[in-house]
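Below, in C-alpha cells: the form predicted alone, a single chain.
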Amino acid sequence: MWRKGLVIFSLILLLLVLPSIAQLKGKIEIFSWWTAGGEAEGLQALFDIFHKKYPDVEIINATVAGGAGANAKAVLKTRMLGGDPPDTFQVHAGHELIDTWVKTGFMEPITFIYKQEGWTKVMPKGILDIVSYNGEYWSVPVNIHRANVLWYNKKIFNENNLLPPKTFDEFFKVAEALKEKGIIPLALGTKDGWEAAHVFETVLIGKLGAEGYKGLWDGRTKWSDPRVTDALETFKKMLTYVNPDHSARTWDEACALLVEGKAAMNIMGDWAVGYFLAKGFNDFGWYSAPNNADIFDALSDSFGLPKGVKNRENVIAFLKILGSKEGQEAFNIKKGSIPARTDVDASKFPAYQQATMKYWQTYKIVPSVMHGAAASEGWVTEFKDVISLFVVRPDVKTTQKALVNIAVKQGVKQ
C-alpha cells in the first residue's frame, strides 16, 4: 500500500515540475556581438543550458560580428527605434545601459526577477549599482571583465631574457629589444575602430592613476591636464612599436599574432583569455598594462528585457539562466571573464580567472569608457573616433583640444 502511495506522490511531484520545463514554446531571439573565439563558446554554453531546460523553444542567435559592439550597436539602434526590438540584447552595464536604453523608456524593469532569484544577496553592490536606476534593476550582469591587461608570449620573453614590463619606461626598453630582434613588440588591431581607444584608455589610467582617470568623466580632472598631454605623447610613441597591418586586423586577429609567435605583447581585455584557450594556446602570461598595477579597469556585459518583445516569458526564463550559478560558471569559464555572482566555485576556473577574482576584491575599481561603463554612448563614440584619427595622424595638441571640446559638449565643465 505504501508503495502505491509513494508512486502517486512521485507522479504528483512530477506533474508539478514538468509544466515549468515544458510550458515554454515558440522562439527567443538573442542579440549580441559574441562571434570570436571564447565568446562564441561562452554564448553556446548558455544556449545549451537553456535548450536542456526548454527544449521546445527555438533559439535565434542574432549575432553581429565586431568587438565591443562596433557594428552591433548601430543595428540594434535601428531596430529599437523602428519598433522591432530583439527579445533580449547584449549591453554594457553602466551608462550604455542606463543612458541609452533605460532613461529613454525602451526597457522593462526586472526587479521582480532579482527578488525571485535572490540575486541581491549574491552580487556585489558595485555591480548592482550599475544596473540600477530609480530604485529598479534593468538588466542581468552575466560577467565582469578586466580591460587593462598586458598579455605576452612566454616563449618569446624567455628566449630573449625579458620580463613583462610594469612601467612605461620598462615597456619601451622591452619594445626596443624586441624590435631589434625583428619581433613585433605590440600587437594591435584597429579594423573595428575601437581597439586603439581601448589601449589609450589604459595609458590614461597609467598616467593619471585611478582617481585622476575617474575624474575625467565628471570634471574633477580636466582634459587639458598636462598628464593627458603626457598620455597622448606616450601613446604616440607606443604606436611606433605596433604591427604595420593593424588597420586590417580586428582585436582577435591581433591576438593571433601572439599565438603565432610573431608578436610579443598585446594590451586587451581579458576576453583575450577566451580567445587564447579556444585556439589551444596556453603559453601566454599576463600583467597589468604599464603603470596600471593594482587598478581594475572594469566592465560588465548584461542582458535586459525590452518593452514590447514578442517572447517575454522566454526572455524571463533566459535571464534567470544568465543570473544563475550554473549559467555564470558555464559562460565565464569559456569567456575569460569572472562571474558577477560571488558564490561560484572558483576551483572550476582556469588560473587567470582565479587570479582575477582576487584582483576584483583587492584592486581599485575604475569604469571602462570604451566599454560603456564610464560615459554616455555619445561621448564614447566621439572619444573612439578622435583616438582612431590620432592613430593615423598623431597630432597631440589637436587631439587634446578635441578631447576637451567633447567633454564640454557632454556638459562637463573644463
Second form
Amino acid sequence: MWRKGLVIFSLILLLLVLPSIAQLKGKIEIFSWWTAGGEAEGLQALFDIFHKKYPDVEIINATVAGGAGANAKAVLKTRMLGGDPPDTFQVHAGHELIDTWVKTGFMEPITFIYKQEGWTKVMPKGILDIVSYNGEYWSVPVNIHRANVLWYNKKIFNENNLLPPKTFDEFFKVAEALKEKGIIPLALGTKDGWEAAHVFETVLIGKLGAEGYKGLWDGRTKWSDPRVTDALETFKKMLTYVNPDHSARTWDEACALLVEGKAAMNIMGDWAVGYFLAKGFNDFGWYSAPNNADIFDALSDSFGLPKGVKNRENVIAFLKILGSKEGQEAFNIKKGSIPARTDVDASKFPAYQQATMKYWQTYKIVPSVMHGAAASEGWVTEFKDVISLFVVRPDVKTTQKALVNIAVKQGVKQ
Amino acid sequence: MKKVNKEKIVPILFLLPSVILIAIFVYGFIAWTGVVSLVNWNNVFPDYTFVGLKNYIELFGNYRFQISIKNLFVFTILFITSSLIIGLFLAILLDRKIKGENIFRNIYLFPMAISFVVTGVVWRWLLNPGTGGAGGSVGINMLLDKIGLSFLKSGWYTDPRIGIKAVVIAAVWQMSGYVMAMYLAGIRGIPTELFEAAQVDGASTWGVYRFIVLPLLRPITLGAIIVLGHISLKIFDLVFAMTGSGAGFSCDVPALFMYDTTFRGNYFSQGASIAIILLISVAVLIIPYLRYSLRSEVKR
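For comparison with the form predicted alone, please write out the form predicted in complex with its partner chain.
Now the complete complex, all chains and molecules, led by this one.
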C-alpha cells in the first residue's frame, strides 16, 4: 500500500517540478519609451513571441511617452539610483549606454549570451563595437535606425513637378518653389527640444562629410572650423522654410503635416516610416538629407541586463528573443527600422526597409549625436539647448562659440 | 506629579511619528539637496568631491538659467496681479446677490479642482496657432476668425515674444476662481453695519468699496499673494504639459531647467543648486508672512 502511495506521491512531485523546469515563471518588467504608432506595435510583436514561449511569465510593459526618451530617461535614472532597476530597459547603444550605465557600474556584461547564441557572427562589426566596452558586450541591439533621411510627400512633388533635393542648393530651390505655392516646405516640430538639433546634425554631416563630422566628437575636427560656421548659416536659412507653429508640435505631429498634405518635406529618422504606415499613409518618398548621400547616420536601440534585477532568468530569456532572427524580424517590420542581424529574410520587409538594409551595408556609417551614439548625455543635452536657442535667435557667431565651449567642458581640446 | 508628566508626554507621543517623518523626508532631504549642490556630482554616478559654490557660479553664468529666471519674474508678476484683479472683480459681481449665485460660484471655482497637467494640455491645444494661412487656424485663433476678430490672432506661446505670457493665461484661468472664493468670503465677513453706516453718511458705491471693502480685504489679499506666489515660483507641471521650454526657451522656468539638466544632462549637482535657489526665493516670500501672522496671533 505504501508503495502505491509513494508512486503517486512522486508522480505528483514530478508534475509539480516539470513545468518549472520547462517554463519560466514570475514577472518581467520591460522599460521603454515606445508608445507612439509603429514603435508600440513593434514592442507588442516582441511581447507576443515571448508570451508564446513563456506563457507563465507576466510581462509588465513600463513605458514613458516622449520622443527620443526625453521623459523616460528621467524616470529610469531615479529608479536606477534608487536601487530599483527595471528588469531590462531601452537604451541607445553607444555613449549613452557606455558612459551613463556601463562605466558607472550599473550593468552586468552579457558576453555569455552572445557566445551561446552566436550573435558575434551575425551582427556587423560596426554595431558590435558600440555595444562593447573593456572586451565585454553590454546590451543587445534590437534595431538600426537611420537618422539622416529626408521624407517628402510624393503627391505634392508630382503636382508641382519637383524632384527631391539632393544638395543644399537644390533644397533651397525646391523650398522656394513650394513656399510660393503656399505649401510649407519643411515640417518641423520642436516641442520636446531635441528635434531641431536632430535636423542640425544632418546639416553638420552634409557640410563636414562623414570623417569631419565624426571628428567633432573626438577632437579631430575643431568646432571653430569654418565648415561649422557654414552649417549654422545653412541651418539658419533652412529655418525660414518651416511651419510657424513648430514649437507647439512634437516630431510625430510634424510628420502629421506631411500626411495631411500641408507640408512637403521633413527631415527625421526612419521611425517616421512606422508613423506613416500606422496612419495609413503610403504616398511618401525618401532621400538622404541634403548632401548626406552615401552616409548612414546610425543609431540603435538596445536592451541590457542591469545588476541586481529581480527576474534575471526571465531577462536573459527576453534578451535571447530580442537577438533572435524571429524577434528582430517581427519587431523591425513594425517599427520601420532594420534588424541589427544581417542574416534575416529581407523579402519580408516593406520597400523602405529593404532599401535601408542595402544602405547599411554599403554607406559610410556615422554615429548619431542626438540619439546617444556619438557623445555623452551631458554633451548631447547642452548641444540640444544651444541649437534650441539658435532656432529663435539665429546668431551664428555666439552659437558657434557656445558649441566650442561645450566641447572644451567635455574635455575635447579645441 | 505623575499626572502632570502624563499630560505632557501623551501629546508629544502623538506628535512624534509625524515629526520624525517630516524631519527625515522634508528637512533631511532639503539638507541633502544642499549638500549635493556643493559637490561635484555631475554624472550619473555620485561624486562627493566638495567644490564649494562652483555649481552656483556656473549656473548664474548659464544663458538658459538667465532666461528662465527672467521668465519666472514676468510670470509671477503677471500671474499674481491678474489673478487678484479678476478674482476681486468676480467676487464683487457675485456679492450683488444675483440669482443662481451658487451656480456661478461653482463655475468659477471648478478650474481649481483640475490638475495643472490637464489645464496645460487643454490650453496647449486651445492656444495652438495652427499652421496659419487659409483654414490653418485652430483653437482660439479659429474662434477669433469665426467672430470676425482675426486681427487679434497671434502665435501665442509659439511666438518667442509672447512665450511665457501665454502660459499666464492658463494659470490665471485656473487660479482666479480660487482668489474669488477667498475675496467673497472676505466681503461676506464684513459687518453689514459698516455698509449701512456708510450709506447713511451718503457714501457712493465706489466710495464704499474704496474706503471700506478694500482696506478690510487687505489680509486676504496678502494671503492670496502668498498662496499664488509660491505656486508661481515652483511652477513646473503646467509649463511642462503646455509648452515645454518653448521656442528659444521663451517659456522656460527654473524648475523645468532643473529637471532637464538633472535627468537629461546628468548634472545632478547643478540641478540641486537650482532647487536650493528656488527654495530660498520661496522662503523670502513666505517667512515675512509667517512672522507677520504669528505676531498678529500673539497680539490677539
